[in-house]
Each structure stands twice: as C-alpha cells, then as structure tokens.
Amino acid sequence: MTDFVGEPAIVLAGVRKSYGRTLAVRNLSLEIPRGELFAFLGPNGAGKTTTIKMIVGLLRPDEGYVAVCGHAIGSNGVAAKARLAYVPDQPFIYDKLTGREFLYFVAEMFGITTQQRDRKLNTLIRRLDIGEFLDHLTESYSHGMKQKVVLAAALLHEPVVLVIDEPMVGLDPRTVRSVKNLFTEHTRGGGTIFMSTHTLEIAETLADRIGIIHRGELIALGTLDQLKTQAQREHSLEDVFLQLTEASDE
C-alpha cells in the first residue's frame, strides 16, 4: 500500500443497522485510507452485505455515520456516489442492451465525454477480453461474461472508491489475473478497493488489510501477519479465519 495524505476514502463511525429485531451490524467503526485494498471477510449472515449497502447508499444506518471521500452518504450522497463504483455479487445488466450499449449508457450517466469513454473503454475491452461478445445482447451472456462487463462499467469513470462483492466468481483464470492487475494498479494510483469475498486465497494474495466481521461485529482488523498474531496461528488465512470466528462463538 502507498501512503496518500488526506481524508480517508471510506469512514464508518458507530454504524448500527437492524432488520426488525435482528441486529445485522452493531457499532461498526472503520476507516479505509486512499491507496488500500481492504478485504472484508465473514461467515454467511455476518453483516458483510449490509455494511456494503450502507457504504454505497442503498441502505441507511439506524445509527452512526458513513462517508466516502469526505462526503456523508446520507446528506451528500450524490457527491459521494460520483466518486465510487459498486459491483454486487450478482451482476445486473439490462437484457435488451448489448454490452457496448450498456457501457455507453453508464458513461453518459457519469458525464464522460465520448473521447474519454472510448479511450478508457478500449483499454478495458483489451484487458478484460470482452471484445468478442460486446455487441451481442446481454441476455445471452454467461455469468462470467456479465461479470466482465460490469467490472468494465465500474472502472469506466475512474472512481476513487471501488466497492466489490465476490469479484472473481465466474471468471476464467486469465481474467482473474487481469482483474488482480487492474486492482493493484487502481490502489497504486491512489484508489481504494473495499472487497468482500469468501475466496480467502484472493484476500490473502491482494489485501493490504483484512477485516473479519462475525454476528455484526468487527472481531479482527489488520494485516495478515497481525491477524496471525491475534489468532496465534502461522498458517493460511483460512486457518486464521476459522480460529477467530470460532473463538468469537465461544
């Protein structure tokens, strides 16, 4: 991770969210600086998706404060969302558009000029290997093809913050390598990535820091070496993850 001076890219302060009597996220405080790839891990139902939806403005916290690049999601959401991109775990594209039409639509939403769009898009088409099917209707796409186009759409306006849920699902090994390289370039350039994944090898390979959430609480936070120290394990991230979440259940 490269050090970048200034406002943290993502701030959550005392965030709490419930669904009826079910407390999904409790008193979550977290800062993600510029230039960091942060991996957010947890068992199913731990509160990962709820946290992500609060960061990107799809949910409002019951208590607490969420900001992106210094802009509060609740009171200044448009400014915050202009600086972020979100890729959910299930990629959504309009079925009756081609991939290219969808990407042009996204570019227009963000006010990107035709010249800027074409310059960036030409690079992404090559890097993600989407040229072969980009002019077909997206209703014919496989999950992996949709994932590639959604990733291209997310990077098209060069967001500061990329929030992504299960980024590698459905991708072939060559594309996985390309996406890893794109992520590394993004953070080295001062961008921030908040990544939720169950693929611990991806987190172990890419993350500058890792946070583990369990039953709505952040139970561990730090580099992989720091988490190994906390778990008293010198093995894989999988061992550390299981040790910390099982200890939290006791």
Ligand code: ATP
Contents of the next structure:
Amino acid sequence: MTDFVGEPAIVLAGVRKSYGRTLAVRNLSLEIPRGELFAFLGPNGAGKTTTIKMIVGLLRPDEGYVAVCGHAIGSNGVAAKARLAYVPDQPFIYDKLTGREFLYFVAEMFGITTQQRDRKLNTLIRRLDIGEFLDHLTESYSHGMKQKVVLAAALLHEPVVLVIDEPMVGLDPRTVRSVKNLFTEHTRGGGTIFMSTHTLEIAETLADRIGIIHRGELIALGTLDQLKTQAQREHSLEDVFLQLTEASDE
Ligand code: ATP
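Show the form predicted together with this ligand, please, the one above being the form predicted on its own.
Below: every chain and molecule of the assembly, starting with the one above.
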C-alpha cells in the first residue's frame, strides 16, 4: 500500500457539517503533522465528536475535505482507514466474545501475523493490566475494563494515526499513567494522536498542540504557551479555556 510519507497525518480543509438545522462544525481547517499529540477541547456540544467522526469516516462532511496520511476519507477510505485506529467515548465490544477473542478478531482484520499479534499483545496485557479478565466474556466487564481492551485493540495494529474520544474516562489512576506513557511512546515512534478530552490536565501534560472548538468553530490553536498568550493568561489551561470560550460568546 502506497504511503504518502510527506503528507500530514490528518488534514481537514473547509469542513462543514450540520444535523438538520443544527450547524455542528463550520468551516474547520486543521492540519496535524506526524508525530504530534493533539488535544481537541471544547464545551459540551461544541462539535468535537462530530469532527472525530468525520476524521474516521463515520460521518461525511457536507462540505470540505478530510484526509489521513494523504488518503482522502471519501474517495480513498480503505487506504485511510487502514492507517487509523478509533476509540469512541462509549467502547463497544460484542458481549459474547472474551476480550482475547475480540483482540484476535481485530488483529486478523488488520492482517497482523500471529507472531506480531502475540508479541504486541503480551506488552499491552502487561502495560494495561488486562490479563486477569481477558478470558472472561466482555459482558461481565466494567466500563474501565472495556475501555482498556478497546485501547489495546487500537494499539495492537500499530496505527499511524490514533483517534480517541475521551481516552481517560473511567480509568483508574494507575491505568491513566500507563495510557499516558503508551501515548507518549506512540508519538515518539512517529505515530500521531488526535484526542478529545474534557480533562484539561491530560491536555496540559501530554499535548504538543491544543485546539479549542466552540459552537462548531475553531477559536484557538497552538501550543499551551501560545494559547496562554492568546488568552492573556499566565496560569492553568483551565483559565485559558474559560477565558477563550467566554470571550468568544461576547
Ligand atoms: P460533548 O463534549 O458534550 O460530547 P461534542 O463537542 O462532542 O460534545 P458533538 O457531539 O459533536 O459535540 O455535537 C455538536 C452539535 O451537534 C450539538 O449541538 C449536538 O446537539 C449536535 N448533534 C450531535 N449529534 C447529533 C445527531 N446525531 N443529531 C442531531 N444533532 C446532533
């Protein structure tokens, strides 16, 4: 499969999406380079999930262009999706599979050899601490247990681009630490992460750049320092977030 190595990991150009009369995302243009951990913030209903669904090809924009590693999501969707892993905010796993069966299924879907699968899976089992329940049916899992297995599935095929809606919700502090480390390793290895979150501490400590969407519009984009300058705030990302989202309401 050809890869356009020089192309940004994600491109959104002039993207617009409405649901009936609700304009969820308006004229969004954004480029995420390879190797970047990008945090996408915004108040409830701002358009984060809608944007994410357009990146991973679950929703078609009304206008504009979306590409992953140079492959347009619409016309070259298979090539784009082969480079992507997506973790939704509500993890879904077939109830009647065990966690291991689910992970084997995902590995097969992405054409990973058994050897590669087992090597990667052993690491993920240890790092995410999922060994104890991996052979139980997923119907017995708590939200956090499902979230961990879905994260393992996303990392299993070593995607170029990992797109995650609210990655840390429901995870205990030890797992949050492991996931943070896995994310950092993923981007250091040249992978890209696009994550939406309401947990500003996660964005503050992990993100290379942060984008803030408000009422469907990108109102801020840059490093934490650049956002602080824009908001004329010296302190936390929380101050910056509140200042920028309030200012754009005035
Ligand atoms: P949250 O932080 O609350 O999860 P979000 O930033 O992810 O919010 P979206 O879910 O993208 O926001 O929603 C953006 C807008 O689109 C909101 O006004 C929402 O009501 C509307 N919306 C989202 N999904 C649908 C849908 N399936 N049908 C109609 N309106 C929708």
